[in-house]
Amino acid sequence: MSKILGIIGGGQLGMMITEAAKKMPEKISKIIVLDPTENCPASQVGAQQIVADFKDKNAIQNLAEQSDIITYEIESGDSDVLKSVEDKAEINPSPETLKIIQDKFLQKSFLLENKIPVPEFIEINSFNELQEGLKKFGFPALLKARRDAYDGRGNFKIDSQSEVQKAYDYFKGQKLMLEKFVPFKMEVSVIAARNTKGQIKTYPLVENIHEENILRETIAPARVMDTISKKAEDIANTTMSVLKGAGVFGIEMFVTQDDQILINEIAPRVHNSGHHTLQSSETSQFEQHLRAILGLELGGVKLLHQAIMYNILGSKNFEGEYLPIEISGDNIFLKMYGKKISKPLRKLGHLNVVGNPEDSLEDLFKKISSIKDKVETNPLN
């Protein structure tokens, strides 16, 4: 019997989950998203929309009453409210997992308790505690908001004593943590899935390149030794085995100078660094997420083609409606998210450039380089 799927969030991730769900009509008959933006990306591809804030208690209860199963594409939902509606709809990943992950201090504490490697960190409750923490960690160090932060927006890198007060004031009374800076040589991630029966699968390790704390490129597979890939995938498997609930998780990691792996943070949802799977892999991360929360056998995770995912971001000096972006070419796949307004560094779409068997990663980099200027956002008028 097919089910009604509810999604907290209707942005680009909700859009691509909706598109995957539309290909499984025998399992999912209807998709409803809860999102504050009218005509959100998911609604543009066939999802019914409840227009409300992600934390709106009444809206979440309304979604639960209309759905058989609820998942999310953003971790801003109210985990306590979600817990309270578990009698109305099955929720995955579980509200308990969401509660742990959406608070970065609880997340890191949970990982540490389970002997999963993370950078050193401490809780910060006052300016004096920040000063003491910096004496312990030295400069630079990262001051982080514990909640409601993504794409680097909740981080402040403190490079010297002169920046301490500015960093503390920047967060205006939010709950904070301080993290020792890791002089990593590479940022990587593993997309991992766990279904309701406990089956776990991990996709091959990928390499991530950021621009102003926002993911710009993902390279699949990561350019590392097999021993590092194996270490990262083992850590991802351990992490999935201790987290409750089902779904796809994005596990971001650092490769340290001595080739150790530390978890930076976990997203309890499909992840930007997994977009390449739409064309590169046996099963896309979006289909895999649905298979996981529906209790189906997980799909294959083999990387069939080398690939580079390139995020299309809004131009830094422009805000407004923009000219349509059109790219075509052999093994170039453009996905725009239906966002009409460009803002500086806003995620508007992505490109997947996929390799043929004879192509090297360098060939893919050259292809990306040749089309980068064609995806700049320019005013419509």
Given for the second form:
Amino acid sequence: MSKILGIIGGGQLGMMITEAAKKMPEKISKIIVLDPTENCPASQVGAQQIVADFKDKNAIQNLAEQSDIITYEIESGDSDVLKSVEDKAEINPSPETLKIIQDKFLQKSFLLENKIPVPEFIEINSFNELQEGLKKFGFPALLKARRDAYDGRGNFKIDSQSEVQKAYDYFKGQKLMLEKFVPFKMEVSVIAARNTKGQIKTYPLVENIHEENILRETIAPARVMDTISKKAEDIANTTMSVLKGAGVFGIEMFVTQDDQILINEIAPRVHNSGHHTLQSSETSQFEQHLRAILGLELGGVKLLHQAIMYNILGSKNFEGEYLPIEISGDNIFLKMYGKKISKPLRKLGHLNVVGNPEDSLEDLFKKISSIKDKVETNPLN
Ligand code: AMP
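Following the display of the form predicted on its own, present the structure of the form predicted together with adenosine monophosphate (AMP).
Let us now look at the entire complex, which starts with that chain.
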């Protein structure tokens, strides 16, 4: 029986989930997204849209009444509201899983309880506790908002005693945690899937390069020894088995100087570092997510071609309508998200450069660097 899919959030992730859903009409007959921006990316590729805030209780109820199954592309939803509509639609990942993940302190505590390695951290409830925490961890350390932070916007790196007050004031009124700074060798991630029946699959480890806390480039596979990839994939597998949520999850990790793997953060949704799977892998992360939440057998996760994903971010120096970005070439795949307005560092699209079997990663880097300047955003007028 074909189902109606509701998605909370209709940005680029909701867009690419919608596109994958459109390819399986025998399983999904209609897609409805809830998003505050009129004509959001997902609505441009065939999803119906309810225009409302992500946390609008009535709108979520309305979405649940119209849907058989609900999923989300953002982790900041209200898990209690989602829980209250569970009698109307199946929700995956479950509100219980979301509740653990969306609070970084609860998430790390949960991982630690399950013996999954994470950086050292403590809860911060007062300025005094922050001072005590810094005595324990030393400088630098990261003060983090527990909730509603993304693209690094909820972090303050405290380098010295003179910054402590400023860091504390920066987060006025928010729930906080402090984390020991990890001088990592590399940032990596695993895209992992678990279906409603408990089947788990993990994609090969990829390497992530950030600029100003925003993902810029993903290299698949990560340039590490096989033993490290194996260790990270095993940790991702264990994480999925204890978390019990159904869907695709992005598990971000650090490789430490002594080749340990620590989980930095889990996203209970398809993830930017999995966009390469659209052209590089047996099954894209978006189809995989649908398979997982529909309880279908998960698709293969083999990396068929090495790939580099490059995010197209709005230029830093302007905001407004931008000239269309056009790029084509052998094994170059451009995906724009249909956002009319460029803003500094806003994610506007991505580029996947995929290798032929005879290509080396170096060849892919060369290809990417020859086109990087063509994806700068420039004003339309
Ligand atoms: P987050 O928003 O917590 O995922 O952090 C954003 C970025 O901050 C990460 O991708 C890392 O580059 C950096 N970061 C976060 N936590 C730590 C840490 N404990 N040690 C070093 N860098 C960190």
